[in-house]
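Form predicted on its own, single chain, as structure tokens, below.
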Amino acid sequence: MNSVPLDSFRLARYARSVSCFICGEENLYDADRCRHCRAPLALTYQIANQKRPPRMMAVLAPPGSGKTVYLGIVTDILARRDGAGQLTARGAFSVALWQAAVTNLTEGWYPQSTHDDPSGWSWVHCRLAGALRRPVEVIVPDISGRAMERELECPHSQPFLNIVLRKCGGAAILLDAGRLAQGDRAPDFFALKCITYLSELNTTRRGWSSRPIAIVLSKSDAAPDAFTDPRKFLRRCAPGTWHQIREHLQTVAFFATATTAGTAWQRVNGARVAFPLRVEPRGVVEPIEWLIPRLR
């Protein structure tokens, strides 16, 4: 005789909720995103029986910051690592950035951007190794910069995003050291609001004022100041974040990065469409390196 499962039973399943461990909110138990913040839930499911939670770190940049190829350059550098700092990625969702990254550069292309619905993040869950204490875990969301554009100027009108970074213990904001050199200053405006709005932010846990914050001088290949002495050039050329900086931030630091030798422009199709000369990373694991212990 063959048996059949009883629909009672399959509905019996539905009612065992998953707790979302960016958010809290329940999700039913084979959902594969948060509905509420869309996180993967298999994060949740990954540290379901941690005595430790991983920490979170967000990684803020305007579109066009080169902040996708930046996180997939440093996954590549610290995954290749021998010992302290190794990383070890936890989950096949958080190879997908880095190989999308690796790839495209590999191919001659820069990736895409981020996909503004939060559904079309990226998330990378590691494990980092270290000297003399026990592993790291770090979780990083590739937050879209088009959607956090709309949050400084607009707060609490994207709410997943206000919902991850009440969760992160600490940031790194980049900003194009080539478009700052240009005299731009759309990338001191960006960072100028975005340390305006962590510091208004409400958390249950200690402010982002005492939260550490790494500026980061990406593309800096463009302008050589930038590496000279990131501090300086910032001050410089991003004023109003410096000030901002003062008055609000307590543990912050100053990075220059490049993760190309150089951009060639072409038309493709009727766009200006960038692309890598040479893929040549510099100073892209000294922030990183920086925050993590530092982490909340």
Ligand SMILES: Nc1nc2c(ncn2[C@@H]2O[C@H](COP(=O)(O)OP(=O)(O)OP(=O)(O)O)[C@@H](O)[C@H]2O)c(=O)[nH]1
Given for the second form:
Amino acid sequence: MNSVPLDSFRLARYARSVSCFICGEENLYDADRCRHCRAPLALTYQIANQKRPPRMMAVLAPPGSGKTVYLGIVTDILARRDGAGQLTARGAFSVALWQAAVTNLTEGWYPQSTHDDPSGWSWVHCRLAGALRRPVEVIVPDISGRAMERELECPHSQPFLNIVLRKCGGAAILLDAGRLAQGDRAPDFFALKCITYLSELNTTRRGWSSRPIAIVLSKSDAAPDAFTDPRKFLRRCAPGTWHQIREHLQTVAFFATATTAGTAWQRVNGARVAFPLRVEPRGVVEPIEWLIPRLR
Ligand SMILES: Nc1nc2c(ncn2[C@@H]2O[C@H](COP(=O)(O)OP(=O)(O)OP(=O)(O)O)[C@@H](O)[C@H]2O)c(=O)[nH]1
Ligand SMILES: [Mg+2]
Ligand SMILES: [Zn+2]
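What would the structure be for the form predicted in complex with the ligand, rather than the form predicted on its own?
Now the full complex is given, and it begins with the chain already shown.
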């Protein structure tokens, strides 16, 4: 007679659950991503037994504003530093976005647009060396612009975004300076909706009106006067956002950034595709250096 092993120890393992660091919900011990907020559970394991929980920040903008390229380049610059402000990635998953951005740009491409579904988002968990004080740990999800647009149009339609944004201690809101300079008001409307949304989020901790928000004019290679005076540029080209900031935000700063020195366009299989002309980061570190010490 054949015997079949019961392996009941396997069932016993499932009795142990894992509480997600981001949303606090329980998951099976062998899950890869949280089934509620879709954050990698590796984050939770990395943080377990740590005395100080990491800080969290969001980068928000409409699709195609340069969030993924920005995050990839700023990670690369900080990782090359020596001493204060040097970045060390925590966990292999934290290298994915950085590697994709750097590999694509060096091969003459821009990285792919971020997946709408949060199961496909990259997360960066890193440690930044401090000058005098102890290192700071930060978590940054690469949020899809399309998902954020949907959440702004219909609040609570993307529950994971609501969860993530409650947890963040600050944010960078990107506005495409090239589009603004051409008189396109779409980045202005997105940013002003974003500020209203954040200031109305119910939070147990201090609200978004006092959390730090960096207003970042991305792709400023296409609008050089944004570099001269980002605040003045925003006031002129994005008046809606400007008034919303004055009304709702207490801790805000203005920056202009560019990761490449211009873009060329070509037809590939019938579609118009953008190619970076030269990777020439400008002003990318300043928003992060302002934001991180202020995150709570
Ligand atoms: N001129 C210029 N173009 C840029 C720059 N950064 C990004 N781009 C262009 O913007 C496009 C979108 O960049 P992404 O970083 O993928 O944009 P995203 O905000 O992450 O978009 P989603 O993932 O769809 O939300 C790129 O394919 C480039 O065409 C920049 O610094 N300068
Ligand atoms: Mg993206
Ligand atoms: Zn979760």
